[in-house]
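Shown here is one chain on its own, the form predicted on its own, set out as structure tokens.
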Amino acid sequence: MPLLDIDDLRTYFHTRAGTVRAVDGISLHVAEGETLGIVGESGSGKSVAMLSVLGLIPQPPGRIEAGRAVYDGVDLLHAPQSRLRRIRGSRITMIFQDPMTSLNPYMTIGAQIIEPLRIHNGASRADARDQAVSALQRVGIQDAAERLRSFPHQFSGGMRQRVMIAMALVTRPRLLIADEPTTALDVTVQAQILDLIRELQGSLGMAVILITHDLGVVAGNCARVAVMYAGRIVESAATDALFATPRHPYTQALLAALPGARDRDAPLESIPGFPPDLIAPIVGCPFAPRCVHAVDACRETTPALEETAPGHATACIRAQRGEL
């Protein structure tokens, strides 16, 4: 059984110029100890989606229209507030894209690592400014005793992540959702904290879902991975099978925009336009425009994400024809 089972989840944003599709009708899996990878270009739901889930997502102007969403036995989507406040913060965490913006800058770096253990495990507050202070020791950061009564604007961008990883694993939950946990910081901080994650799933033996535009940090972190776009998941396979074989024309089009992936004198491509407008309703499959293999039956037919081998699923009608 899943640890968490996404199915059929759909969420928009009613606003002045009309509805935004932003998640429509993503299902999907994550289980106990198992990192899946949710890649796409940006607006392509990937935060939505896991905000959606976490409920944090602002009511309104976003609404979750349909989709159930199961952890534990719960689905988070219907539940109480009071039940997925327990949930949230304590059982599933988030690192968030920007750890400036989501650390509260009025607040020291141990007040905020401190109060989730207040809130959910009924810590003492000499207990858990012990448990504050191993935190930010495992996650390297030194003088963990002073630097908790640093401010977020006293540490730079690679140590606010750090905080923001201690901060989501002090409570040791059993999933931990990663939203772009390497966004602006250089390459090798950015390879520093994918190892932390890594080295601190194994020793808590937590589940992660990564979400990322970077494909080679799916390559070197990820079992599963789950291609979105246009608020849809257009392909989701194993790895190492979509790397292989990549079977929607999408995936085909990031993967040989990624350096290196081709012949070194070859230029890198690009793909031709622009994701669609969620407002409109979109017709057909929603790459068909952009897409160099797209025929009539693209544009007139919506694509089920329907398995085409073994674990491996794609919403592209000529792959599932056996004609890409």
The other form holds:
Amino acid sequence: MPLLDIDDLRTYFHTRAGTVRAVDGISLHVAEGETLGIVGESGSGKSVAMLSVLGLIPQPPGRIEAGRAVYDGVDLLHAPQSRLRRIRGSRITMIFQDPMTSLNPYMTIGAQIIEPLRIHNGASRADARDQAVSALQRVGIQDAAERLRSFPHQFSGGMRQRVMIAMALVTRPRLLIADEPTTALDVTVQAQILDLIRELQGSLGMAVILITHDLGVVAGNCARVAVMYAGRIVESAATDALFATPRHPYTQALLAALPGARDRDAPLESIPGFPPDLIAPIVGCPFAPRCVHAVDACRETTPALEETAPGHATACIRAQRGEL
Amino acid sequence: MTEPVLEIRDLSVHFPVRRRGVFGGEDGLVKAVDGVSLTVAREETVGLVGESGCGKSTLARAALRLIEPTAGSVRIDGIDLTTLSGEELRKRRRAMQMIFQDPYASLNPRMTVFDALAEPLLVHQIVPRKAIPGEVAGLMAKVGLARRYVRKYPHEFSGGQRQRIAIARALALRPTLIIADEPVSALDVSVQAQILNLLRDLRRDEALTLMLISHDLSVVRHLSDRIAVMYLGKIVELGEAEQVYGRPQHPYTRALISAVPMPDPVKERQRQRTVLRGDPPSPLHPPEGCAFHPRCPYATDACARIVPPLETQPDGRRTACIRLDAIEAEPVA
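Please move on to the form predicted together with the partner chain, as the form predicted on its own is already shown.
Following is the full complex, with the preceding chain placed first.
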């Protein structure tokens, strides 16, 4: 049984300009201890999907139109707030791209790490403090006991991200959702943070959903990947299979567009045009207007995400027919 | 090599930092760029890589005298910009144009594409007034913007298209050199490839000379003839793109290349990575000796004392590291 099972999630934003179908019917699941990558370009709906699951979408203008997200027998999309609060920040935690916007600048690091322990675990002050010290040590922060008294601005970007991770893991969650956790960091620091997440995942046995735009980050860190485009999942597979035999034309194009993937003197395979406007209703496959393989049928029928090989699902009618 | 278009010699940019506190506090000096020499030959593309705060953007701005250099000289087409002022500086500076990361911030939101492209043509009297519409159309064609967009405003475009407008605007002045500062960092991968291909085509068709600044090594490698790697205000390695990327010498270059995640799960599992200790140092308190030594897996006591000179190596590249022989001898990952 999967740890988190999302079925046909739809999150729309009702704006003055029209209804934005940010997430338009996605289904995915993550097993205990597994790392799932969600890749997509900006606006593909990858963050909104996960924020919806945790009830963090501002409503209005957002609205969860349909779907279920079952964690431990509880549908998070329809659970009462009190129930959700016991799970969020305790059993399922989330870290974000920019630690400075998630850390409270007026509170010491210590106070912020201790808070969830006091609230969720009912730990005593002294006990919570000890746990906070070991949480900071675990993420590689020196002089942890001293550092509890520091404020966020006294840390570098990489250290702040470590503090965020310490906070997210202090309650020993079963699922960590990491939304572009290293995008704001330099590459050498990114490597440190990704190693840290992987190491802690091993020792704590939690599942991780890693949201990223970087296919390189996925390749090195995830067991399975879901590729999102225009609010839908267009392909999902085991990481090795996705990179070795990408079946959806969007995934193929994305891989070919990376500099370094090909001969240096060859031009990059760019994808013509840009992603669709999510306000206008999309008829047919959302990628069809940019797809080199598109035929008339692609512009008429909306492709469902179906298995084209065991464990490898693709939302492309031509791939499903074995034509690509 | 042909004569250099741009010749930066011993350029330094130091920013005084005043600390005022209850206890007074000491004044500091941030050496954002510290004695950098770099040349760009005609029709060459030189890539400048480094992490945030290494001084790569400051170097570019100082080259244009958008920031006043503390010391050193910048020659463009043989003329020293640092000695010029007023009208003469403006005239010479025109030969260098800059493209920035965020085209939304560098385009005036109240100017249409036409206005944005016509303005530099008019101000610098590049073409006669009545030839401007034709020239604008030509520029738009060069960067792949459809003519029907000519009366549109920046907000009506996607990020990639805006970057095309910014590139067209830079081309309008027929510059000798274009400095592109993180031109694709704000763009999605699929659009990033479009802009990289455009820069590539322009380089070939317009005989552009380009200085390309990026934190992304794969982007720099894709376009550059030579690559300079910066760390804390200094160039630590400079050579042919394939030398630097394919066989990096300096421990920092090695770490930088090995830290970039590769979009290939099999290679990712196999390769040995050099994960650096610690964060990049504060430029206010740079380490003694080699600035990289506190994070360097090969550092010895001598590295903490000696500032390594940028020395020419047998294969022609230049590297600033006193431990090269030892590192080459024991190829630890």
